Every structure is written in structure tokens, then in C-alpha cells.
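This document starts with one chain, in the form predicted on its own, laid out as C-alpha cells.
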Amino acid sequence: MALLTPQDLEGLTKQLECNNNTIKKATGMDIADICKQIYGTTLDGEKVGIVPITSGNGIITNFSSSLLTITEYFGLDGAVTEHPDVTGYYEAVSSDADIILMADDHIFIAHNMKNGKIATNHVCTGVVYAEIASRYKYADSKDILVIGLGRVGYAGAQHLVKRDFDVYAYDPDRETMEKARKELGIIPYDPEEEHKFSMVLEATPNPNTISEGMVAERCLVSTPGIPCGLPEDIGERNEIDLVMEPLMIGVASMLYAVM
């Protein structure tokens, strides 16, 4: 999974409000409403145990406290365990947590202890960012571009195909593109051929992946990627609604997914 830094998590509450306002303006719905539409579930003050994990590169400063802020933002009863790892897991279970959140270098999960549902961050992030892009009020067609077909982008593309959008996709890896074409039915996109989209899902860890020829004058770019794939000059020359946030939106998606 993409590893966040402490700097990525600074000013989280402000990021939450800013992105929620952008999403409302662009889609007419806030993030909670969008998650309810995707999963058909609601949150109702559930108790969430947040377990720090020390394996691999270790605990990211502010990560657990950021998850706590997010759970509280959505009206849940969050708590970070006093101890990490297995001891922390035991602590969360013993305190009768409804949902447990924990992550290592490879996977970030939400596990509902009451109904057994498990959700992964990469799938839920891809799905919710794709859904946000697909609900753009000013879209001029059902064409949507997905840039990057890693775990997040692939999940997003799959969700959009199921929703009957015309999904164009680009990834520099030819095998990945061919796999997505065969399994999902995506339309391979050639960056050298100008085709402007009013809906873009950018799911890469690279800057400046979006070129002038990809975006319509009025466009929604939905991206969980760090750094941002939208160059500043392109954003300034076009009327682009940018949804970009490193953690909250994907976590919200996970919480609703396991209800």
C-alpha cells in the first residue's frame, strides 16, 4: 500500500471539511451520502478499536490519531488501543469494539466483529473515488478516464464498468492494460490521442500524470494519489473540481462497507 508520511496527515480536519465541501458542490451529495448509496448501509455510533501495528516500517506518526479523528467525524465511538500489535488487538476485542481498524505496510483493513465483514482500504478507496467522479453534475457524457490500474485504480475501474460507464483507462504497464481489457472490458486510452474527459479518476503515486489533452474545460478530477497527478497550470487554465485527500474518504468507504 502507499505509505503516508506525518506531513500527509497534517491539518486533517481542515482537509475533511474542504473535500466534503468540494464533493457536495460537484455531486450534490456529501461523502456520507455517497457511501450510503454505494453500500446501502448506515453508521450508528459504532465502537471502533484502532490498533497500531509496528511491523515493517513501523508506526506512522499521527496515523492512529488521524483514524480517531475520522471515526469521530462520522459520529463513531473511536479509541486507539494502549498497546500495538496482538496485544492491542486483544485489547480492542476485550473492550467489545464493533469494528477494528489496523494496517501494516501491505494492507489496511476494517473488520466488523459483529457480522464478520472485512474491507480493504485499496478496494474501498478505488470504489469511492470512482463513485465520486461518476456523480459529477457537469459531466458531458458517460465517458470516464481512469489513470493507473494498480490495486486502487483497478478496483475503481471495475466499479465503473459495473455501473455501465464507458471506461477508458491508461497504465504504462502493457500486461496490466491487457488484463483490464480482458477482465473488465475497459477501453485502452492512448495519451498521445487527444480525448477530453469531464470525469477523471487518477490513481497513481506519481505527479503530473494528467495532460492538457485529457481534461475538458469543466472537469472533476478525483484522486487519492500522493502527490497530486494534476499539474497546477492545467488546473488554473480549466474549471476543474479537484477531490484529493490521502486518508479520510477511503476510511469512510471502509466503515460503510463493513456495516
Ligand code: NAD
Second form
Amino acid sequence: MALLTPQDLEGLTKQLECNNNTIKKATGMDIADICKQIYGTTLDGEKVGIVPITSGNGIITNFSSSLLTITEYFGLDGAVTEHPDVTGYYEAVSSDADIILMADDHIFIAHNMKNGKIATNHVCTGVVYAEIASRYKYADSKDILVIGLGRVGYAGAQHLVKRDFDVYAYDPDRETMEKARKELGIIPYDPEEEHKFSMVLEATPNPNTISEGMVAERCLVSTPGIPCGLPEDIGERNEIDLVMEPLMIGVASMLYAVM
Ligand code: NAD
Ligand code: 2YJ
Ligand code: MG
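Just the form predicted on its own so far, so send over the form predicted in complex with the named molecule.
Whole complex next, starting from this chain.
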């Protein structure tokens, strides 16, 4: 699994604001509106305990401080615990945090201590980027393309099927495709096929996953995938609205998910 790097997390607030503007122009809603629509919840100054975790590859520089930035961006009362791991968890719970945020190399969770709700970053990221793509103002049909059906893309595809879109999907892994066809009812998409979509969710860890034959001239590419799957020249030749940010949009979705 791809780990975030400190470089990915530089200039996050600027990236978040820039993406929020794109989302507003493309959907008429901002990130908070989109999250409210998905989960039917609101945020109200909750106390958030952010616990650094040292296991596996260890602390990622800027990770906890980025989580603090996003809690503050949404008007929450965030704090990074002084100690990591179990001691940090004890600190956060003892200081009466409403929500705990913490991540190791495998999973990143938000846990609401007051109502018991728990959410993972991979599911919440898939769902929010899918929802953003699906709300494209200039969409020419209900067809939507999902590229990559891993932890993030699968959750996104599932959300879109539930929302009654015509969900086409591609993943090079045959078993994954078969599972998504059987369990979700996605329409298998062949990347060699000429079918231009105006809404695309890309959730792979690879670059250049999007080709010219996939995108309509006016298109929204919504992608949590790092690095970006959209080649620059394709973006320039077509009128593509690009939503792409390494952490904060997914975290916003987690916070609303546990309210
Ligand atoms: P994963 O490894 O579970 O899944 C990736 C999937 O992409 C796999 O099924 C793989 O077969 C598929 N894939 C690879 N190349 C492809 C191609 N050319 N076309 C179609 N599919 C292809 O990974 P994940 O946990 O789902 O994460 C996906 C990406 O999203 C990673 O880059 C991860 O770092 C990133 N991510 C970003 C955020 C964020 O907030 N921006 C949050 C979570 C994950
Ligand atoms: O506390 C820290 O600084 C680190 N333990 C954070 C680790 C962050 N984890 C990741 O970046 C992994 N990709 C897991 C996230 C799962 C969601 N894709
Ligand atoms: Mg994100």
C-alpha cells in the first residue's frame, strides 16, 4: 500500500482551498455541503484527539499536524496528543475527546467516542470522491467511470451503484473485476474501448491510468489516487475539471461519517 510522504502533505491548506473552489464550480456545492448530503450530519465544534502512531514505518512528518489543520478548518477543537500510541490514546480519551483520529500503515480511523461510530479513511475517501464526481453539473448522462477497484475505488463504486448511476469500472486484476461485477453489478469497462465519460473516479496508485478515449471534452476527474492518473497533456487538450488532494477531503468525509 502506498504511504503518504511528507512532500505529499506540503501546502495542504492551499490545495484544499483550490480544490474546494473547483468542487464549487463543478458541482455548485462545497466540500462541507457534499459531506452533509452524503451522511446527513453536521459538525459542531467537536473535540478531536489526534494520536500519532509509531508502529510499522512510524511517524510521518506533517501527518498529525495536517489532521490538526483540517479539524481547525472545519471549526473543530483539535489537539495532537503529547505522546504517541497507547499513552497518546489514553491522553485523548482522558481529556474527553469526542472523536479520535489515528493511523498505522494499514488503516486510518475516526472513532466517535460519544456515539460509538467508527469510519475508515479508505471507505470515506472512496465515497466522497465518488459523490463529487457524480454531482458534476455538466454531466451528459448517468454513465460514470471508476478506474481502480482497490479499497478506495471499490467503496466509491459501491456508493455510485447505490445512488443509481450507470457505473462502468476497470481494474487490471481479473478477480477484483469479477467480484465487483457479481457483488456490485458494475459494467466491466475495457480501457481500449472508445467510450467517453464526463464523470470519472480514479483510485489507483499509478500515473497515466486515464487515456484520451475515456474522457469527454468536458469532464470531471475526481481522484484521490497518488500520483495523479490524468496525464497533463490530456487535461490541457480537453476541458477537464480536476479534483485531487492527498488527505484533507478524505478526512473531512471521515469526520462527517462518524457524527
Ligand atoms: P489498493 O492497492 O487497495 O487498490 C489500488 C487498485 O488499483 C488495485 O486494485 C489495482 O489493481 C488497481 N490498478 C492499478 N493500476 C491500475 C490501472 N492502470 N487501471 C485501473 N486500475 C489499476 O489502493 P487503495 O487503498 O484503494 O488506494 C488507491 C490510491 O488512493 C493510492 O494511491 C492511495 O495512496 C490513495 N489514497 C489517497 C487518499 C486521499 O485522501 N487522497 C486516501 C486514501 C488513499
Ligand atoms: O501517525 C503517523 O504519523 C503515522 N502512523 C501515519 C500513517 C498514515 N497511514 C498511511 O498513510 C497509510 N496509507 C494508511 C492509510 C490508509 C488509508 N488509505
Ligand atoms: Mg483526500
